[in-house]
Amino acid sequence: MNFTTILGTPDFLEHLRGKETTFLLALSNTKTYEIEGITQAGIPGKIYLTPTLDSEFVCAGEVRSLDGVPETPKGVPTPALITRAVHLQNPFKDIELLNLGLEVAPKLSYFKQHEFDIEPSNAINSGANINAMELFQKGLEFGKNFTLKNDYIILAESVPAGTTTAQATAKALGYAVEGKFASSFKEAPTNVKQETIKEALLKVNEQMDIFDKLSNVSDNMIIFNAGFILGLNAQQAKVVLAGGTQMASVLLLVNSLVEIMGGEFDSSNIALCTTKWVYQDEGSDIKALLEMLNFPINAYASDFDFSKSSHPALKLYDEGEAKEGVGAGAALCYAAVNGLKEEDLITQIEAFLV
């Protein structure tokens, strides 16, 4: 089990071999998920529960706010199973949750849940209604004051419909990203996404400043984490962004903010890790997104897949469904540099589905 270097060199990930990490899971709801056909990241009618259930499963190995492991209408189980399996075989030193606007809080004890008094955002086609400046400041302050207990941070996310809001954010910032963003679907619902993004972008104009634009078309996770990364950067914290094109959008926002502020951003302490399914996805291009940044970035994709599994639900990942989420890509890269075996992980993941 290994990883592929998308950009940069393997050195950043290699130097984390054997190191201890804090796994931070950013959880948020954007009511963009209510637009029919836009996402399959969860159970129809209960998609708002997806981040809640994901966090419960990663932390406790069971879901408590609903019966059964969440899966898509096509039967694809949440990528939280992958992250949980890695954690069982080589535990993250700490797991902490960031509540960035949940409709239902996770039913967990002992695990640190950071609260920021953030409401779920509205659907972007009717205006997300976010106080982006305030939210960014909350992320910035959290990053500056975050206590580094371990060698590095893995920053993951669970936001249903987040690839749509991520693409809208990048386009509002002026990046040419058409056809470069991934989807939870094998066949992305392009018409629904494009129409939603088109409607969202009608609510912004060139006279608006960056925070006015974000307030209309973005989501809480992207804005907060852009601030968080800039805050962490001030204390030279090493951070692995766990995710695909949504985390690329966070970096594009960081890029735009640094450009506007006329400052310098030291990217030597930051990397992005994703899955093979995102990196090889013909419907998106994460490498091209990262190449739009004005600063160099180390980026990696795990080589893990389910070719050695006989479970039909897991085979759907290799066919292009789901692809990423809940830190799966970074968890798998963490597994690779800590000597975990692909066969053992697959056995563990299959055991969740018995």
Given for the second form:
Protein chains: 2
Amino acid sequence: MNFTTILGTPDFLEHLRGKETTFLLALSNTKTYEIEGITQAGIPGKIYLTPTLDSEFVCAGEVRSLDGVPETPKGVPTPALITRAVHLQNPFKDIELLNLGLEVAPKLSYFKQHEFDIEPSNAINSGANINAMELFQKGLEFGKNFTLKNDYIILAESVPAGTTTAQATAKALGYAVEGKFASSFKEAPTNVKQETIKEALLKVNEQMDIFDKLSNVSDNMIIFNAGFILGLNAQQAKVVLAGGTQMASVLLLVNSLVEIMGGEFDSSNIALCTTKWVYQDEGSDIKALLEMLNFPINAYASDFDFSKSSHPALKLYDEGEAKEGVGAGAALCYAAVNGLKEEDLITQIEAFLV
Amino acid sequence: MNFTTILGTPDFLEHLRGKETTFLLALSNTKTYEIEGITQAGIPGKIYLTPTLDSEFVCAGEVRSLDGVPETPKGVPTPALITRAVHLQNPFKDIELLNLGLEVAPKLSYFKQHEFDIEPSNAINSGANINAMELFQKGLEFGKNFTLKNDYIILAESVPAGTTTAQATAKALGYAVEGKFASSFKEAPTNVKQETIKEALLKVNEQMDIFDKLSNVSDNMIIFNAGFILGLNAQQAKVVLAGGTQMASVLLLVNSLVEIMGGEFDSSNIALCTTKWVYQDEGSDIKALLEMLNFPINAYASDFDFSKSSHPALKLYDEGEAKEGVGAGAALCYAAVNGLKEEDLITQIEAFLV
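For comparison with the form predicted alone, kindly provide the form predicted together with a further copy of the same chain.
After this comes the whole thing, all chains and molecules, with the earlier chain placed first.
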């Protein structure tokens, strides 16, 4: 296993080789998932449970708030399986959860669940109704006061319909991102997504300040984590953003905030790690999104795929379904810099599906 | 994989099983490498680049200051490949570089490069021209103040022509080391080496103090590391000297300094680890060199070799070329006490040469 450098040099990830990490999983519900056909990240009618189930599976190896591992109607299993497999073979030193507005809290003991008194946000086509300033400040304070127990942080997410809110966020901030955002579908449901984003953007105008815009069109994960990253940056913490275009949107928000609010931001302490499926996706362009930032950023893609697997549900990843989520890409990069073998991971992931 | 105890008991290395290490790579140029035929540690005309390229390859997996991995004119690849392969399969927790006088600094970000304002030393046949007292004190201070981040330190080196300066150093200190020093060549270039050492020794006399002698005939790596080891010893740090006869020369210098200057030296915190190729070399005698010390020392040799490889360039190691360097022997001992498999390492090393 190895990784590809999307932007920057291999050095950031190379210097994390063998080091210990805190895996933080940011969990949130945006009711945008209720829009028919917008996401396949979960079981129809139960999509709101996906972040809850993902976190249960990554931490405890079983889902507790519903029977069965979340999978799409096409049978694509959640990328939480990939993250869990890596954790089994070269454990993250700590896993902690950030409850950024869940409908159902994960049923887990011992694993730290950080609570911030955040409600699920509304669907962006009728206004997300987030107190964005307060949420951002919660993230900022959490980052400034976060105790670093290990060498670095992997910050992952599980937010169904999150690529739609991420795209709306970037557009509301004025970035020209058309065609650059990924989807959990192989064939992205362009019409319903674009219609939703269009409706959402009708709620914002140029007179609004950045937080008013975010309040309407964004999601809790993006706003909180932009604050969290800026707070962590103040203490020079090394952070791997674990995700594709959603994490790119977090960075675009950080970029806008640094521009508007000024202040120091040292991007040398941050990198983004994603999957090969996102990096090579023809329907999106993670590299182009990251090149819109005014600061340099190291970004990497795992070279892991399921070409050596014979499991039909996993093969769907190689065809472009699911692609990323629950920190799968960063987990695979972490696996690469800790000497794990692709065959062993595939065997482990296949074993979950028996 | 396993290791052989050259001197002492297996216990020092056994108690490091599974522990975490800081791999320190001491890099230096002595212009002794310019003497025709004295070393094969690198590309003719570019031998001064070898430590720079070795460190780039170990840290980042690619050479940046020149195209291609350093190899000898006979095609023997640098032992940095061995060290890198071990790092890939069971990463050192931290890698840091000591710039002890390089002509070209490694092109690396994120990896700590300790700078001491040290110039490359001159060829010993015309006087190395080192401020040995100042250099020793830089090492001593660095050792006293070095922050131990992990359980132990592996101290490795890359110094082309370093076996020649090591031998001259030991002789100038009065040790009877004839025939006991190794070479990067299978058939050591005895004439040019002995001629160079003879010329170097003409620059020293019995009236000189130890530092004056070192100033003429030694190299930066040996003098600095003798100080460094004494400094680390003051804080009871566990250190593995990663190398063959060059590291033996560092110990011989420590031995002389302790004799001359008095003071406490607890050799139970130090061991030497080298390769099978050095240990079994008929042209040198690492064990005899270590037996000249007035203190007991644990010393080990990896039992790794390339008998299971079919790659002709690697087979040259088993014939006695290259033998050691860039911490290869200690990396292999570290691999042995961390459960790595010889076949996996060979596969990895072969993959670098495709």
